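One chain comes next, on its own, written as structure tokens: the form predicted alone.
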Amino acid sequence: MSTTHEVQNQAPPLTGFSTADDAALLEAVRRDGGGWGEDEIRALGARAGSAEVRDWARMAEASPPVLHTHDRYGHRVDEVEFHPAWHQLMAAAVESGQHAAAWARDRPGAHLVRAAKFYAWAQAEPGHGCPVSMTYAAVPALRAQPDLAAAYEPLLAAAVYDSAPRPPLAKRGLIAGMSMTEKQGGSDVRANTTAAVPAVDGSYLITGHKWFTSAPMSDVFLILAQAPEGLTCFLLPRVLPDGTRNAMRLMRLKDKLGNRSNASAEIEYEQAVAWPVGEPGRGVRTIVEMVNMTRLDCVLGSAAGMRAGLRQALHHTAHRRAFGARLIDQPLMRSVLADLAVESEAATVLGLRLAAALDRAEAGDAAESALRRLALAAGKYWVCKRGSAHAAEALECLGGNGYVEESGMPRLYREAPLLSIWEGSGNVAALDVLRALAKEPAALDAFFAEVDAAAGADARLDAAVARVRKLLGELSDPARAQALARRLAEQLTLVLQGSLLVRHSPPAVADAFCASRLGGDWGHAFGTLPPGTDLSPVLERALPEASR
């Protein structure tokens, strides 16, 4: 028996934990009226960290969806086959209410609780979060057409996952997708050429192509097409009321960098049947309601990825020894881990604050609606961009162990850039900040009312808020405004995160954030927190069992 392969100094498997064991998450839920959902969040978090669900995630990633354009007899079928693990993940997400159920839950904090669940569950496997998020986001857009909303919204909100291809209104639960971008336009959807021709029964026939349609096996899609009145939003079912397939042809699935468990397709429409949603010619205005909701999930998804990466890094360094001590006990590694923890908490509190703003906006609070409009655009820009850097640093904490697929870190690393790109990449989000300032002046007042709630609590935060006010004064020239748009989006997000942390997080976390993100002349890489920063409370809060 050979003794040369005795395994030593390796971390044990990370399983059997709860993604809801997260102080920042639970405090935010309680703080903003979602305490009634804590038991549900905790149950879902425990399931997300279970060996069973982690195995589902591994299998869904390792066995990407496969497109079948025809059956064995030559009939066109346009079906995407998923590994059974995908359907198990989807069923769990829908049954726990992460899709559109919050719209039917007439209870304060419904959207906050839903956001907390999405954050906790996305840490298990992020790919299937795409159709879950689009189903959630479809409801406010669909409400622009009350008759369609009355028929479809209860099914979108139903806690039933049914993947069978049947007429939507004959099913017990629905999944929604979105089909917007085209080859020639991308984010510039006004350049779309897909045509919509009115039919005698009030429907339209859609002909054209879509370059990137995620989750093409959804039951219904919100789609943009050029009607006689101009660019219009439509509801397009995958299966028609008579049970026949709608004329949407899946040309190929995208071979993506990440998000590999989820199918994204190029689609050709050949006189596909659809029904108008909202005012003809105002399709962008209608579908932007859906975009804003999915942008919220981009922020939450990035925060979830940060938390998952941080957990892996803490677990590994708590069990790995080098140079005579655990990695987590060595000063430079502690600085890196604490910095990752601060970034994670800042993203978490912002994402959940935006969800709370949605709850209040839905209840009629105009100031919260305005705050959400501006802060969501800025947060989408900055938090999602930070996700990639965070994933890279967390992976590096594991060294070579993090670079192999079995660790799960490459999946986090590949997934992170998607959330910067989905629903508008960096420039689109930054320009949307300028658009929000121009079209909704009340948004700026609401923003400063929020950050000024922490005025006087930290001099570095006060100075950063003053810099933002000065920066806003330089936007009168449109060209200058565009040149400053990214910097403005970054600074707006940082001062909002700083304000939230100063008011709601432990002093050590707030101090580390303000010192490194808002004040001083310290480095920009993770692990360059100012000397003297109290790291122990930050690490203890992030994952108590790892820091002992």
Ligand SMILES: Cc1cc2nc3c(=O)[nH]c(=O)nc-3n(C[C@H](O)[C@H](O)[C@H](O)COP(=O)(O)OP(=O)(O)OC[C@H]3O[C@@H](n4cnc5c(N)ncnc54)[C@H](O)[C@@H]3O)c2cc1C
Given for the second form:
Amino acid sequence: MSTTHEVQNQAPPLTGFSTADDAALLEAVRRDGGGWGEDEIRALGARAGSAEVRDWARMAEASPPVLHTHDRYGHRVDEVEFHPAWHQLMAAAVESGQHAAAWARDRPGAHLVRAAKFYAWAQAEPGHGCPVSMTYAAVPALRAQPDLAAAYEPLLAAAVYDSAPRPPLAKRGLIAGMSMTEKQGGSDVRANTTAAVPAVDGSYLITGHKWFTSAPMSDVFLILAQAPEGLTCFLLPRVLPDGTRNAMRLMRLKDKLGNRSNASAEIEYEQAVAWPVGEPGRGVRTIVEMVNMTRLDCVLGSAAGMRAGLRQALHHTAHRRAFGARLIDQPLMRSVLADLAVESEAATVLGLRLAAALDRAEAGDAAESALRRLALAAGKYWVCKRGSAHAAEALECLGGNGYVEESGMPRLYREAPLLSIWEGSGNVAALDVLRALAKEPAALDAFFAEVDAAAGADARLDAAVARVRKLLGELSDPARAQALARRLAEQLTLVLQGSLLVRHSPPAVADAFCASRLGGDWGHAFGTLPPGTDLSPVLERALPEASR
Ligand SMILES: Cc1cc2nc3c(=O)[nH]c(=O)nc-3n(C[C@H](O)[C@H](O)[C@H](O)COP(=O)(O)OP(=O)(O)OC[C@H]3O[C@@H](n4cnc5c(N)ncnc54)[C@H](O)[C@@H]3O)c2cc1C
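The form predicted in complex with this ligand, contrasted with the form predicted alone above:
Complete assembly follows, chain above in first position.
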């Protein structure tokens, strides 16, 4: 066979790395009391970067789940068939304790270590992070009903992935989902119409629909339905205690932009059995405990996506030459890469700081709880919003190769907007910042106490904090406050990120962030860091082996 040419100047495959080789990650874990988990995080990171797991990710996305409504004889089965690679990803995630195990681990830093693992593992494949995250998130909501929590929590926390459709309490480990969104009511869940009618045994019969229910093969779901007392949270099992299927019909699966390894179903309940969780009529208050946890994972997932994109961009540009030099050595490309690295680190430190605040809040620290309330709402808005722009720019660093599926970049690009949409789309997250300010006055004090820990260290940060205080003074008129909500959420996040970077990251990273994001010396696209920014230490920190 004749060959037409020798393949040259293409980057080698990117495998055999560790997603835990990430200075910002490990420093944050050690700083906030999670150092005891470092070995576990490193082991998981090495697995996430292995050729085997990267192959699972590829296969799980290339062979999306298939819905089987009926068996060959016409019986209703409502089963979704996943590629074996999906189950392998799920099993690895559960066995490493990224699901509800942190709630059972009575050790300071348990949520931080779990967050670090979620971040490291999500870089392998983001789709299965959805059920893993919901299983983690279900616990605090379920605790509103102590008898159910006593029975289900140990199984949600068990390090066993058991995908068989059996009665939940007969299984060795459980996965949880969440069903809130209906056709006429998404962000506005109070418009839900699904009805819950009390039965004599204390259960309720649920009739109605849900427009989005991801991971519909979960064992149990926290759902919202209208009980006689008002909107109420329920625990709905997929299989009933007697082994029969609950009357939860899967109508079809969504054909989604991304998140393709995961299934998201439209479902209908025909008198499905469920048990109330928390006070009847206070369903939103109950389920919001779950939503707050999944929101944290949206921030961590966005940070993970940025880190994964950055790694690919650094790897490619370190191996690709154009116009006589490596791309990574060309001044304009260095500016793009460093800008992406700064954004990535800012997202990482914020996500992990929020996880540390959760640890301390769980231990009874009211100020950390208040900080988390406001900073999570703002961070969900801004970090998730930045994810899409970051993914697009990282993809472009690979040129045409980045636009091709085999690179893995399209998967990152498609996933990014989802993290901004679900668990509170941009506007809803920004409005939640206003709600936090109105309902929890202590949140602002806690927020400024955190930000002001860096007061005096950087004049641009100090000036930005003063601007935020001024903006807060303009919120007295509710309509004006709403119109300013995005601006406020963005600026709150930026000053918090700036403060964290100034205190904890190398001066070059903090300086690039403060000069561009806070000092105003920045364009609208990535790659517009101020002239004179010291790029080398930023790139060296992001991926030492690439910058050599
Ligand atoms: C892939 C995928 C999986 C999902 N999985 C689940 C799941 O498992 N369970 C579940 O319950 N839901 C799920 N969802 C639903 C998701 O949570 C909702 O789509 C999301 O919360 C937005 O609600 P909505 O679609 O009804 O949009 P809407 O509420 O109609 O919002 C549309 C737009 O209006 C904006 N908006 C809303 N209210 C206001 C306001 N007051 N002022 C200004 N702007 C406003 C929003 O920010 C958004 O931009 C999933 C969605 C997707 C895409």
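Positions refer to the first chain, counted from 1. Take the two forms, superpose them, and find the largest set of C-alpha atoms that agree within 1.5 Å; that set is the rigid core. From a predicted model like this one, the values you see are computed outputs, not experimental measurements.
After superposition on the rigid core, the Cα of Trp522 moves by 2 Å or more between the two forms.
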